[in-house]
Amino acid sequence: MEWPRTVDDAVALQERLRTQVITTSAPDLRIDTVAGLDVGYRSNDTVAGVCVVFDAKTLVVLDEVVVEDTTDFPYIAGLFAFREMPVLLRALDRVTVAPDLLVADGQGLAHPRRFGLACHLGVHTSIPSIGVAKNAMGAFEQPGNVRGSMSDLVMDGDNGDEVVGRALRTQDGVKPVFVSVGHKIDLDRACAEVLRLAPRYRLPETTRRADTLTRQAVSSG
């Protein structure tokens, strides 16, 4: 596709897709395999764009492609997916193993224009998903110490404020991270998934290796 080439033609592309976004879960999904999706910077304008497939049951990797690309869109936050979007995609299309869940390190619905990579990615691809950031895009208050706790994530909207995530304690006393739905899935449902995808750590599995290749893929060479 032809990706936008000014900020005002991103802006405008991000606030046409966003009302494509599904934000229930369909009766019947069923998840069995999650992608992993995460960039790295080896200069301002050569990412390397990573997709991990997990067994959603098992946490097996069942593949895994890292695919290096240049970009020339400007660096703004809120517009972060038209550097991104490109190369991940490119690595999405070369995985052997079709997703039934995207997971971007990144904003869903938690976004200025409720629109983050996350929701761009589902509605790109048709595939449901979500979002799970390390920082907090939006003001929360602390969920409970214990796993599985959690609390609204919350953004000025155009009638007063709006739950956009959770902020999510995936382990006990640590930092939580931060759920927003993407696209064809309820926060709820991300929530559990999340949950699902951490066991032992705070990041999900998914977020943990695709942010492992990334590094090494920007340090090598």
Given for the second form:
Amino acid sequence: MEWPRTVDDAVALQERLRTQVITTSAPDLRIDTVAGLDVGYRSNDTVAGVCVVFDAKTLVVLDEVVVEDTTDFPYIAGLFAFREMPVLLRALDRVTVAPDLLVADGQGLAHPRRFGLACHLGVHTSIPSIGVAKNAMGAFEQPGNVRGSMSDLVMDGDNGDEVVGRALRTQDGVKPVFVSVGHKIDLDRACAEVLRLAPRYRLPETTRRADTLTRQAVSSG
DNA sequence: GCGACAG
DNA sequence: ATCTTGTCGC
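Please supply the coordinates for the form predicted together with the DNA, as a counterpart to the form predicted on its own shown previously.
Once more the chain from above appears, this time first in line as the rest of the complex follows.
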């Protein structure tokens, strides 16, 4: 289908694609490489998209791509993907190492229509994906204070409360991050991967590196 | 009408 | 997202 340009079309596309999300991991799912994706803004419509691929085990950077672009879709909570997807896909296309998992800077299923940026990326590429957000979209109780503690992230759904993700403490005493499934992976595995990607800081290395490259791109020529 | 609201 | 230095604390 065509890339939507209106709010109504964007919402309709999410409603249609949400049925394709897979929330389980393939029995043979192996994650050796992980990509971090992020977008930075130079102005309201000039953006830089980044895709960084890490070795999942050693956290060594295997490849990095930065692309600049323009965007016409405004920022609207819930329609975030329509603003950032185009650049991110361009960056992802140019990476030379195939990622086994995509880590998006935002929500996956923890979304009003259960189809956030991470779901868009996963369904579009068929690559397992997860969303790691700095802020929650949903309610949660404070997880335990030690690294690895987690609690359910819930949102109001058709049949009452739905567990849409998890508040995960990646370091002792820091604010939790909000993990939700994007596509082709289960929530437990998603959280385990985030912990593996965040051995030292609150945010996963994928997010940190992508963010650094992103603002480096928008601030310098 | 008022507050919420990923980046 | 972005505006942005030093500073308090482990």
